[in-house]
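For reference, the chain that follows is the form predicted alone, supplied as structure tokens.
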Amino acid sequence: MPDTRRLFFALPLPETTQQEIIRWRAENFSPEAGRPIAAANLHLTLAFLGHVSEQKEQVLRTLAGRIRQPAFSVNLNDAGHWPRPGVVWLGCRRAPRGLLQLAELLRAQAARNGCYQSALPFHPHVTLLRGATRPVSIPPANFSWPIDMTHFSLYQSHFDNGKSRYQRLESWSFIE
């Protein structure tokens, strides 16, 4: 689509956590399980915006900058497999209220500004593998990555040479 960018709001994961998750994934999933997501692309999506014009992007950035969200912690301590979209994911057994409120606010703002939002309920997760259309054995839930979230970000999704790359465009800090 001309003059648009593919955008989404997300919570970035610290680089050390990304590397720990990549090691854990390599130890627990066979190469045949699916296509692994690059460490730098691991994030927790809050609201997918789709292809957005520059004007709409500016409106959404302004609205995001007005959010006064208290900081919260996320504990990635659950995993699962969605066979239909072919996704293996990490998530939270109990999503913190702050995470759910932030995602709902961003999704509502996006919808009011013409960005399609799925009717499916929000399920906070980090995508580990794509193309996982066959049954995948999920390891026992004896893992945990607690993360103090300090900010959320707007990202652009680039698709080059068959690979996705995410570029952080702007971030907004949570209030203490």
Second form
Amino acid sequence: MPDTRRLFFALPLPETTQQEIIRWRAENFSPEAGRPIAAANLHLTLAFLGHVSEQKEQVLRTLAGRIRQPAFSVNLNDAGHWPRPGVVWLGCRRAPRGLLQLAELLRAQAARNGCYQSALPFHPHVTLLRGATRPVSIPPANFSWPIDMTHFSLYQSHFDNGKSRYQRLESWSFIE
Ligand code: 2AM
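Form predicted together with adenosine-2'-monophosphate structure, per the form predicted alone context:
Zooming out: every chain and molecule, the one shown earlier first.
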């Protein structure tokens, strides 16, 4: 697709949390369960935009910059398996209202600007494993990673040499 970039809005995870999560993952999932996502790529997607022209990207960046979102915390204390897409994920038993509001707003702005949005309900999650199409045993939910979110970011998704890499393009702070 000429002159387009594959983009998404997401909440970044602190590096220490990324490291703790991959340690926990290594202890709780066998290598056959699926392909592990690299620590630096662990994030919580708010809105996936697909391939976006430069002009549309500018519009969406401007709209994102106008969002006045009070800060919120996300507690990653749930895990699950979606066999169809082959995803093992971390999520929250109770998603904070701020997270749902922010995702809804970004998804509505994306849809209004011609970025297709899935009709499936938004289920906030951090993808841990891909290619997990066979049954996977999910460890008991006796873990929790509480994270004070301070900002959200726009990412570009690159795929080179068979690997995904997510480049942060811009971030916007929450209000206190
Ligand atoms: P996933 O982890 O649930 O697959 C970068 O690829 C991010 O965008 C990932 O978090 C991925 O979600 C999400 N993503 C990729 N394609 C998507 C799509 N068609 N619809 C919604 N989210 C998508």
